[in-house]
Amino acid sequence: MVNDGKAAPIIHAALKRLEYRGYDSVGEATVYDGRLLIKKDQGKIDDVHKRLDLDDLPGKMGIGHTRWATHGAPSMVNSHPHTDCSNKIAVVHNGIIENFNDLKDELTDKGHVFVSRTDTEVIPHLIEENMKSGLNFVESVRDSVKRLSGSYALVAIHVDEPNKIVFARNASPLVVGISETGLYASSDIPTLLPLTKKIIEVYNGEMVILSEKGVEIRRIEDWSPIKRESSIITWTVEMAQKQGFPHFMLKEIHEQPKCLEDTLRLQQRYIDLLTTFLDRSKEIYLLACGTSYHSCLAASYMFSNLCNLPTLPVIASEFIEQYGEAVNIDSTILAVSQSGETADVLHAIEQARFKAATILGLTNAIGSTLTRVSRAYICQQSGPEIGVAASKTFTSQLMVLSQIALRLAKVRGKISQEKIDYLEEKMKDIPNMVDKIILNQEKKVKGIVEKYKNTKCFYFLGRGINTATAFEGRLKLLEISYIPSIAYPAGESKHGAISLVEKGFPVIFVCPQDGTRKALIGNIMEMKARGASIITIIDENDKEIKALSDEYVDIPSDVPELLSPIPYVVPLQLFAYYMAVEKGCNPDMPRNLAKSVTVL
């Protein structure tokens, strides 16, 4: 909202400053002369601007959005802003509305017509319905957000309120910017810095009304007014893009608690659909590359243990030669790819489709090739990942796969309801566990890096499901710090790999307090007997392994074995990050690597 001139060019420039986050579509809306004016489409900002001229929207008040799809493929129709039936209300939204299907059904029964496949579109229709009942615009927004389950930072405008913008926040970032030339709000500080450095942070459960009177903040629940002082941001735009972190990778490691919370908000009907296909299968292949393969390796333990269903994790580049002729109509391929464009994965899928296998997908990019060729797919909902080395991708994929495995186990009747209830409750604890690990153990990890920064090689060992964690820890260290690293199932280490161990050789063990612990202690003793330095990732109450360790990192107690790779990998991500920094490497752009490998 600007005092003079047009809002559209300011919004356009601000959206350009958001490009670093990743997006698939862009749109703007302004109010002028009693009309709602919208320009939007899929594609890059510059391309959409070239086609539509985003600056050519009159009006001093407007909203804009760059979308990363979580519901509905990238398209003009699915792009934000979204409107109500009367085309008087426009809304943009970040986050995930968990109960949008129920709300959509209710509103459809009342005559509302939906044009997109997004969760966001229910919001303007809810506001419209509330205004029909006699509430004013602000009251209608408040009543609407009280009915939303999930995460949101949303903005709403109305043609009959040309000098008012209403915002609300729950579990998605939102800030207000104040200057002499206008009032602004954004999901990210970098958009505002060229306009103002005077910022007010909005907290969960709050609504903000921007108007000619200024900034009004209220608590949604009881409508009590909130007085909050502004602060001055001293960051540069580049620093703000990373939210003060020196690298995107570290920012993304710290984002994992929120990403895991979002992943727990998956629509159950999508999980049910994938479960239906998996339950019909005689054989399941989990197909992926790199980090995604490690998540599949861990998931194979979940499927075997919870569902009594043999499941084969396969490196995509090896699939055709190893299993191509064996795949048939009774086979199901669950392909996992962050980008949905991994060439080896897509190449393997084509062979499987030729053999009439069922193709399912797990990706972070709706509208990718994987979503188009899959019979059904699910989005991991971890948001854009800028750093080349995957971090939140791994933990979010594991959270999705664990939910699918648990649902499939329930359908197949292979575990008790008591165990299902226990695991579901523990899943809800995982984001908080990861947050505690980052908060309490990051400094300790930095100290371990300082001690071992001149080491020429590392071993990573784990057993059971945490063999995958060891593999992922090794991959992170190798790809961003360029230190030769070796990972093994711990029981296999004495079949050759132990020959490298000598005095001071560092061996990192992933040691949860589960059924593999006793055997792991034996492996630790084998390495200690040969002079190895023992670094362990352990349960915080495991005094025995602490006593055997030269260095250790604590993990909160009572993590179920089948969920343990999620929290246990976090110290290994931090270890790799700080080792890369210590060696002067850029962890965001490791040499010879790309975020999405689109060549065979």
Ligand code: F6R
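Heads up, when I say rigid core I mean the largest set of C-alphas that superpose within 1.5 Å between the two forms. None of these values were measured; they are calculated from a predicted model. Residue numbers count along the first chain shown, from 1. First, how it differs from the form predicted together with this ligand.
- Once both forms are fitted on their rigid core, the CA atom of K494 lies less than 2 Å apart between the two forms.
- The two forms, fitted on the rigid core, differ between the two forms by 2 Å or more at the CA of P58.
- Here F100 counts as shifted, since its C-alpha moves by at least 2 Å between the two forms after the core is aligned.
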Given for the second form:
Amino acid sequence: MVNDGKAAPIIHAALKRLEYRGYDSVGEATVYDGRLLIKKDQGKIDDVHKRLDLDDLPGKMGIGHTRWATHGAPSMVNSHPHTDCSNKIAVVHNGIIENFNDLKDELTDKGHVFVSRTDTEVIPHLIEENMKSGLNFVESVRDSVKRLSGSYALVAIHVDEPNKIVFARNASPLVVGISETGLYASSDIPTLLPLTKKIIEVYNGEMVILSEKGVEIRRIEDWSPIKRESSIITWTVEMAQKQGFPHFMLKEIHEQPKCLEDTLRLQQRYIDLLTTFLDRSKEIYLLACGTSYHSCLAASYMFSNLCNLPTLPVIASEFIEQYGEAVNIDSTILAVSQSGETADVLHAIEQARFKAATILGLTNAIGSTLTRVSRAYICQQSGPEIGVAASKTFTSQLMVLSQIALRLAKVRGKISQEKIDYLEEKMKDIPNMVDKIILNQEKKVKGIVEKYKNTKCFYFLGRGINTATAFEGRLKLLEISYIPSIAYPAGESKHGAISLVEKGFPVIFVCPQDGTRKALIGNIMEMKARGASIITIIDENDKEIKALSDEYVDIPSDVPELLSPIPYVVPLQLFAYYMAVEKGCNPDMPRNLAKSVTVL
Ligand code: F6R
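The structure above corresponds to the form predicted on its own; please give the structure of the form predicted together with this ligand next.
Now the full complex is given, and it begins with the chain already shown.
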């Protein structure tokens, strides 16, 4: 809401910055001259704007939404904002209302008419129903929210309250921004940065009322007022923009040397704290989804090797079924989530907390739910990642996790001082090494993409800790270029997947000079014998494997095995990026995906 001028162009621009979180439909609503005005439709923001002119709505106060469908297919009627029967109340919502069917039946029985198939639409109708019973708008929102189960960051406006916007939060992110010229709220901080750097976080179970009086925060349960200081965000606007790169993903790949350096700085006290908790535990579960899970998989090799501590990497959505009963007071969960809001991770944590396990977090989003449910947490320190496909997330997380593993090894006295010194020294070289790889190998990777651009399937293989690198390379490629691809620990491939291999079938091997090398050469020979085209990511001095390769990408020598996924993944990120561009796909916005998956 702005002091003067129009809210709609501000909302439109803010939605553009929020588009990475979902982009199948978009909508805005303002209140003007006693009327609720709405523009919304299916499609990406730019397309809908071309059709409807999203800037054209009058009014100083408004709300907007960019959607990633959960209930009801992308369509105009299912787009937010949603309204009540009288068309006086408009609501946008991020999250899922689990009990919406029951509420919808109840409200339908009372005569409410629903037009969409969304869960969100029950909210304006609930508010309308509460107002009928004599409550004012804010009280009605409060009582409505109390009846919702599920996750929400929701916003409601009413035509009769043209200077008031009401927000509520449970398990979906929400922040408020304050400036001289207006009050704002959004699901994330980068959206607000061009408007203000003065931010107040909103926590679960809280409601916020923005009005001419300012910002009022209340606990929903007992309506007690909450005083919370604002903080100044130091991220610059440019940090959240593309900085001259054609896509965020490429910018973020190129940012990795800087992020890795940042990750090496200033973490010591948090690393110490996390190490203290980890040292006390009988077993460690590394919990995550997607790319963050691949970081955990690699980290499990680090922890097991350096610290002699059973460490189990677990896909968060499987945790309850797999380990829900086993987890106990002696277990520690180290949850790894860039966004800190991934619903599968938070859900698994709930179960672990119930069993009295210790929860630790590694995230990129301080103030996220993960940081609040963790006993202690650490930041991956890589700045906002806008490209939907995670890139700098993987390398930064690994840099933090390797530091934690090393510190724990020291504390537990499990490796020699010599090895600790060596690894600590080598860690410092990694940012520079990644810089060199990008500088010297990007062109080569583009050339490989050009040669294999019509390939229908790729096979990624690695051994040991670089099994995780192979998995991550596969995930990057398939999620942004839609090329079905497979990844295996190289030793396992002969137990089935090798049957896919025929003449010219491309197999990408991750081959550092380490303990797995000999066995890996055996796997390369198996593939060559069946006519496969061999592409290797390889130590620059490894002449033997180069001679076996149809294509190779050089990685500087002398990377310790346990740190090798960090440099070795970089060519695979570039490969996926250029393949997506070659195929005309937008790497920043892969179809059906969202940056932060806040549903189970
Ligand atoms: C892959 C990707 C996703 C995320 C996953 C977890 O490129 O971006 O697989 O890694 O959704 O997200 P966070 O780390 O936010 O929990």
